[in-house]
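Let's start with one chain on its own, the form predicted alone, as structure tokens.
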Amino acid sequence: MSIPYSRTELLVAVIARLLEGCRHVTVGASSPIPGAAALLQKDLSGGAMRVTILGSNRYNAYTNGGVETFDMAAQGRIDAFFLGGGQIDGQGNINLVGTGSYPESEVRWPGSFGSAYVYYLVPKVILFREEHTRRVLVPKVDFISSPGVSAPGVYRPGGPYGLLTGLAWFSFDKQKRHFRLETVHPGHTVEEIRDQTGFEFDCPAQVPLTPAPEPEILALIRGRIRKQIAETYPRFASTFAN
């Protein structure tokens, strides 16, 4: 039986649920799925949640995006942010620099920018990467551009809240410094997750399926949210069902 929603729509709905209770969510550049999810949760909150999407004209009150993002994070005025990486390991370390032995990298990526800074300061950092393979989810990153955990006594109100991929949702236990598999997306299995994940993770005896988007949520995504996100990401918005 075919699933009556796309993977993108599922991920938007999942992230929106994870943002419940946030006062201000900032979304970095080139992040259409988190951006759509933040707009969805803003709508569901009755407009109570503030959304800043870097690169947007309508949903961005900043005049100097990067600098103001860092200032707001340091002041405790951003509740959630999103980070990805070319590599992510089981301790929540992310690599945005490249593969191989630095500085003689085999592959170079754009670089860290301010990822490590916001990783330390924003309370709910959601790691997001659609690709779920051993190429991305590795035993140990080749270069730590943003550490997932810190030594005792280091001031760090932020850190990884969890990891969302195209296959599953993992929470992150800061005490154990370990991921825990919480849900598996419909159409996939725990065995598939284990096969495609390069690091060890905690796993309950029974892992529930990721909840599907309710009909009213799908209607919002395909209607009002699609129109709103089109201001920043018109090509992405065109992929939603009308």
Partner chain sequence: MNQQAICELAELAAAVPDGAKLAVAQDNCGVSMAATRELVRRGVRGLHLVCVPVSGLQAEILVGAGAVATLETSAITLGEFGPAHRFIDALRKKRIRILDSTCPAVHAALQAGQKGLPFIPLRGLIGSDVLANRKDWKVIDNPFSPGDPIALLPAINPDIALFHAPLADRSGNVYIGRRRELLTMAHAAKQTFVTVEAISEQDLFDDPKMAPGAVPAIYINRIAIAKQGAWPVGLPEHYGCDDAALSRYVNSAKTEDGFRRFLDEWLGEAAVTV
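In place of the form predicted alone, output the structure of the form predicted in complex with its partner chain.
For this one, just the chain is written down, with no partner chains and no other molecules.
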């Protein structure tokens, strides 16, 4: 018997599982769901995992200014990070800049932030974008804020681990340079994923459902984690279960 849960709660639980075994996870700006997930996994790890949340005061023990996140990534002290994108393509390229010709752009987004760096250096970069449509998941991005894979010889200890959307979880194969559908979230189907995805991806004959959060995980999310994430994202915390 399962307890009803929201999509947000499912995503938090899924990401937390993906972070298992990390020593230090950093969560960038405007990332409430990854933030909650990181705090959840920190809790489950008994505190062995460290979490830094940019924009938080409580979960940010940096003392060297904004550059410290990037320096830490280069030092190998960040095991996992999250990136999104206005467009993401099947090779793992991400676009945070805009559509159409550059620089005038038909649609212009804020900009690349730190993506053109952390994507290269953090071993486990989880691409996270709730919207799962052909508008977002395109055959080829219009602007490469950061590439999914690099030419041989380019220093690249990091890169995409997988892509989580509101519909499914894909892993990324760096050798084959493409995504593989791993699980479909409850309530959705492989056909729906195919319809809504603009790029080719590997798809096994049987795709399991994304496991629902266990009751004790849901209780944690709704209790301690909700309180903890409220420090950085008060409005998000108040709409957690919607």
